[in-house]
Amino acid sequence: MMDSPQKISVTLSSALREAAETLSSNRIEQARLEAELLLAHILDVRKEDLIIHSEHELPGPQEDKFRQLVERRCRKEPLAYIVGHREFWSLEFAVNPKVLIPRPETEGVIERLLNLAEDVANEKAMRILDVGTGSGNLAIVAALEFPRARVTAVDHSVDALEMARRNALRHQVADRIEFLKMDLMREWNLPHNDLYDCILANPPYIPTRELEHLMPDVRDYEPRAALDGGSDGLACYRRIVANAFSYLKPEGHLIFEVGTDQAGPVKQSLQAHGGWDEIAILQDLSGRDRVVSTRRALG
């Protein structure tokens, strides 16, 4: 009887090599990266232990696995959520597709707050809205910049709510952030004697017919409810300037993300709200516009 061929043991770094190569031929940009991403999520190591240990053996069940994420990859399936998280703030964010997956240039909402913030963060116990938390990272990273903030996080949906308290729970914040659901699209039924220093908004701002064009990875895999912004991408930002002028403290501020060649009908949209001044439009640093802040005028 002949003995069954035994497998031929496969070390990291070619693992890892053919792994990028199957990337890259489906148009992964930055295909070794992620397939370094991928394997040390296998092995649960710190990537640059791929490089140590490179010509360590990796074992048949994980190197089966390790196909399987490149093939879910090959799909187009965001690479957030074939390994649960993403890094925002230089913090890891768990994420799901119940979620949007955190991007970097939202970081200038964040960024903008502490600019707005920064004479009183040490001397104020600031009270902060977030609308539309989604995994909370705009959320949970105010209240860890702001120690003596109290937030409130809100999102229409209970599952988005519940990887937000998730989210909250690992960065010890829990205790000081409030989730809520509501509807940002309908009239806000929070209590109106909680006015806020700030309202922080990353809404959905993809045009509805533009929803079928965007990258597979975004298109087929994040939530929809996340991304349309209505037909013109403005639907969320004109109910946000509506509602949220009667939740802000006089003097209180409004912080924006928003859309490409957006910031412009967000700004217009303020000015015939009226109430609002200082209004101010940030780049990223890709010099696109992306954050549009206002104040709630005294008057």
Contents of the next structure:
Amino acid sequence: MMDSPQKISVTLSSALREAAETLSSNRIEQARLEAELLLAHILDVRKEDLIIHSEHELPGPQEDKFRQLVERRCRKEPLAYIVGHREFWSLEFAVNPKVLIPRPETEGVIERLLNLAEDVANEKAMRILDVGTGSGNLAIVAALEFPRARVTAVDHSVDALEMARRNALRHQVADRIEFLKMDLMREWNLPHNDLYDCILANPPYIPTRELEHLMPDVRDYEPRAALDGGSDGLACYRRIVANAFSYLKPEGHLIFEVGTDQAGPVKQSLQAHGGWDEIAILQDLSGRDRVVSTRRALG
Ligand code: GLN
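Mind sharing the form predicted in complex with glutamine (GLN)? What's above is the form predicted on its own.
So here's everything in the complex, that chain up top.
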């Protein structure tokens, strides 16, 4: 009788090495880091624990699971969707393919909000509106940074609103955020009795014809509705500039993220509309124009 093939025991360190090679040969840039994050996810441990226990054996079922996840990543499925979360503002947000994966550049919107709202924040309960909330990252961080603020988070997608609510519960701010379904491209149907101190948005801003040239991770997996900014990429800004005006208190702030080369045209559209003061363009860490902020004039 022939011996059944002996399975060679695999240590965490050898599994990681192999996975990193596979990922790297499939052009995943941070192959080692991603391999660690995938394995940590499967074993439900911190990434650092993998190093401490690197000579421990990886049990067969987990090894199989690890291979499957590495394969998914090689097909360019975003890591955040595979593990189900992404960090933003040093907090963990649950994500799924129904919501955009939060990006570090978007933290610039929060930084601007913190700078502008410093004076009002502690004195009174601010009213903040987040347009196109997705995973809820901007609304939730705003609620956490301003513990007396009341936030309205809107999105066209009910799936996104569900995810945002889940994240708000997890970060214990659900009682101060109301979630409403609203299509920002249509007439805004929010209650008008309560105007906002600040309106935030990271709207879809990729010109439609450029969608097909995006990295496959984004193009093939992230929700199109969260990316597509119409033929010139500026459709949502035009809508926001017009609608936000009537929902802001006089001197209220509008702060939004813009795509490459969009700060100029967005500024022009604010000027063409009129009634906006203090238009500022802010850069991200790589020096690109990334955030535009403005203030509804007093008069
Ligand atoms: N507000 C979310 C974010 O900044 C979602 C933005 C979007 O879907 N375009 O990540």
